[in-house]
Structure formats: C-alpha cells, structure tokens
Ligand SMILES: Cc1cc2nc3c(=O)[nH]c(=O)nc-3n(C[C@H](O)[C@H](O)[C@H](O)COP(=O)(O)OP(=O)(O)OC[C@H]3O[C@@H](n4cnc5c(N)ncnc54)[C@H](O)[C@@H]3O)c2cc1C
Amino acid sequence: MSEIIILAEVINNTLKESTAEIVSAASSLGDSLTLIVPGTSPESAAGIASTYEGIRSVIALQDDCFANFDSAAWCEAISSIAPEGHLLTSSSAIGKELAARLAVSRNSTIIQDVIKIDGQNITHPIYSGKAHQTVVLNGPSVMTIRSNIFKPTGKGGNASISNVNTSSNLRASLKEMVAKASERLDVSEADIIISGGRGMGSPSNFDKLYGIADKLGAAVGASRAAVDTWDEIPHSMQVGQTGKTVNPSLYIAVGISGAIQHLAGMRTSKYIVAINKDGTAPIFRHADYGIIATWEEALPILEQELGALLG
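Please give only the structure of this chain, in the form predicted alone.
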C-alpha cells in the first residue's frame, strides 16, 4: 500500500483550517496518513495538526527557506523528507505551484483541484469547470484539494510528532536540538545512549561515538546492520528486537535507518534524536528531533554543544 502524505497549508507558522479538509480527502485513499507541517518554527502548528483524527504521524519540518515562498527551495526541503506515495496539499496558488514542482521531483502524476475521491477514482474539473474528468490512479500521485468541498476531519487524535530540521545552518540546528533536549532531561542522571548504524561507514568511526559517550557518561549501542556487517562491533552492543531493549532519557541514533526491529528496542526512550543523511529514513518518523546530515558533519558540533550543556 502506498503511503499517503499530507502537506499542511501553513502561513506564518499558523496552520490553516483548510488542512483539516485535506486530511478528510486523504482519508478516502487509506489510513496510513503522515502530515508534514513546514515552517521556520512549526511546532505550534504541528501540535494542532497532531489532534486531527486519522493522522498517524506528524513531521514538523523546520527550515529557514519557509520564511518566504520560493517554490524551488520549498520543494527541495519537502522532497528531502517526504516518503514515496500519494501527496496531497491545498489548491491555493502556492499549493498548485508547489505541487507541480513536487510532482516532477517525485516522478509522479499531478491532479489539480480534486473535488471527489472514490477509492482510486479521482475527479477534478476541466475546461474551466465546464466538465468534470475522472481518472484512475495507477501509481503515486500529487494532488491539490479544492477548498470547501470535503468536510473537515474531526479532532481528538493524538499523533506522534517528529521535529526535522533541514536548515543549511547545521550548528544552529544542533544547538536548538540540544536546548530542547535539556528542557526535558536531567542530564545529571546520565542515562544517555548514542548508537551507530551502518551509516557510520566503518567500525573505526565508532571511536567518534565513544569520544562523545565518554564526555557524557553515556553508553554506546549499535544497530543489527552494524553488528552483522562488522566483526569489530560485538553483539553485546546491539539495540533492537534481537538485541537489547533500552529505555534511556536520551537516545541518539547516528546513521541508523530505523528498521522496525531496531525501533522495537528503543522506541520507549524519553527523547529520541536521529542524525542521518537520508531524510526519508523511517527513524525520522519516530524521533523527537531529526537532523539531516552526515555523521562527519554533525558529530563534532554535537560534541561541542553537549559539552557546553554539561559544563
């Protein structure tokens, strides 16, 4: 089944009511709904979006580019984290332009001004509204939903929220992440785990994780992929369904894609941070905060910022 991604309509970090209509339309396609809330500070809007019925997960996508509309920049930021599948957004002027770019970047069909969804049958007006055309989906698509057609979805949901920062200012992103983590954690307890995956590239690079762990009083873990790939990474370090189940205050996943087997061993962590160069990695949908970057870019800055936090 294709995933269904909803791109919220947000203006000045405020969630527009039309987003609830898009959620309702998307529910006609299936029940695996992920909602992306873009902005320079999208947390408040994402909190509202998480209450919509039918939403499984919300991604608060932060980037400086969202301060002003630039369809190319917005498309790049959104494409970096949106998984494959159907993508729905508003039929506003911004929504239509952005949808066209997203369809090209995703190699998907585009259908503008959708007024009816009946299974895989999608209806939209043609010839300036003089006629309606119904098309049948046979692959991933990008759709814009006409306002005041679909009944807004109700509230009462409690979807998980992931914060993903795609800003080019990596230091500012990591500093913000550390600040948010410190609001939730008593770092004096030092129940922190930093784990590496196959994305670390080599077992020798785990020395970078040990360096950070030594300063934090943290433990070092690994994904099954890392354990299976490198003999130097022992099974005793493995976190996951066939490894250890952990429940720290802070879990930092570096270069870990987030397969369900790994999530089973750490998803109850109080605060999860993901660092991965692949913005579509599943780990980002379960993380409280995500940084799209390589470990080489992120870890030196992370070490500095965490060191400053701990004094």
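Here the structure is a predicted model, which is why all the values come from computation and not from measurement. What we label the rigid core is the largest C-alpha set whose atoms superpose within 1.5 Å from one form to the other. Residue numbers count along the first chain shown, from 1. First, how it differs from the form predicted together with the ligand.
Once both forms are fitted on their rigid core, the CA atom of S92 lies less than 2 Å apart between these two forms. Once both forms are fitted on their rigid core, the CA atom of I252 lies 2 Å or more apart between these two forms. When two forms of a protein are overlaid on their rigid core, residues whose CA moves 2 Å or more are considered shifted, and G199 is one of them between these two forms.
Could the form predicted together with the ligand be given as well, to go with the form predicted alone?
Here we give the lone chain, stripped of any partners or molecules.
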C-alpha cells in the first residue's frame, strides 16, 4: 500500500487547526500516513502534530526559506524530502499555489478544493460551485482539502518525529511589507464574515458592520457593487467570482442582492444569513436564515443581541 503524505499548514511555526481535517481526509485514502511540518523552527508544531490520531511518522522540516512565502523555494525543500505517494495539503491561498508546484515536481496531477474522497474517486467543485466534478485517480496525485468539510481527526496518537534540515534557494525577495490600513482580519482567513453590498448606501455605514464584526471576531467583506462604487472599500474585501472565494462557518450578507457572481464566492459557507429589505432578493434562496428588513432596523438589534450574548 502506497504512502500518503500530509503537508501541515504552518504559519509562523504554529500548526493550524485545519491540519486535523486534512489528516482525516488522508485517512480515507490509506493508513500509512506521514505528516510533514515545515518551519524555520518546526519542533513544537511537530510535537503537536505527532499527537494526531492515525499518523505513523512526522517529519519536522527545518529550512530558513520558510520565513517568507516563496513557492519555488518551499517546493524545492518539500519535494527533496517527501516520499512518493499521494500528497495532501490545505486549500488556503498558499496551500493551493504550493500544491500546484509540488504536483509538477512529482509528475502528478493537482486536484484543488477536494470536498469528498471515496476510494479512488475524488470530488471537487467546478464552475464556481455550480457543479461537482468527480475524477478517478490512475496514479499519485496532489490534493488540497477544502476547510470545514472533513471532520477533524482526534488527538491521542504518538507518532515518531524525525528532524530534517534543508537549505533552499529563495527565488523572489521581499522588499517591504506595506501594512494594511487596519489590523482587520482578511476575509480569506476568517471563520465568520459579515459583508455589505450596495444596499449599505454609503461607505461610512460599513462602520455598523465593523461594530458587529468586532463582537464576533469576524472579517468584513463586500460585494463588487460596493467595491466599484466606493473608493473607501478596497478590492481586497471583495467576495465573489472576481474577488475572493470564502468558505466560513457563518456568512452574513447585508444589503447584497445575491447575484450569481457573488454567490460564486460564498455559496459553500456552512451557514448563510441574509439581511435585505427586498424579500424577493435571490440571496434569500441561498440563506439558511433570512431577515426581511432594512439594515438600519436590523443591525442595531443584531449588535445589541450579540453584545448581550458574547459580551
């Protein structure tokens, strides 16, 4: 039986929780699981990773290149030590880019955003989630696993850890970090998102969304109409076909009609709440909970209720 390799999602030497979901997805492909934990000092993350159930061995991969993302260097480091077999990682922006490179360097196919594994049949969304495609594996592949789909594996394992050092060549250099205008969470990182559309009336009304986002630990997103209409709303906030694709546990759409291109970016959210004054807006057909009301009426009550609940 061939080996299954999992590339852990590690940010600043901290293991991301989503790795447990990837381990669980990998378990349905086979039971000889090797977990690679990359970092500039990956030891403690590797220690945590070794407790995931089902893992046979952990490789703590130390390389200075992991200080900043450089897909060519990271790929070089990882492919030099990863055994043959299927390789699975996260479908974060970095995960997808790195996986695409790893696939080529391993002479295999890349399948992004996997949502189901059934034997050798792998399912992933296409056409912006308007259809699901199932492909059959005829050889080793690289897959990225959508978050919030697979049940995370438990802890209680005790895998052996080996330490490996590599030193890969950086191919691009970071000149400077241009800090974000605010310290706010990015929509692609958030587990709860509240987004505003043209129905918000003016960019200053987004303050109401920020107030609620602060209570929920959420990120604030926007529709393209909001981004195109108001300079104050940057494109980095845009969710949809030509913006970001998000997959949070909870997505709250406020004053957004629910155009097909907006849905393309958020329809796979676990729960969708819509607040819109027009009961016929298409967004209500996709919402788990719809509130037909103006945001001027609904948001103050929402903020107050969340305040009472979450402090």
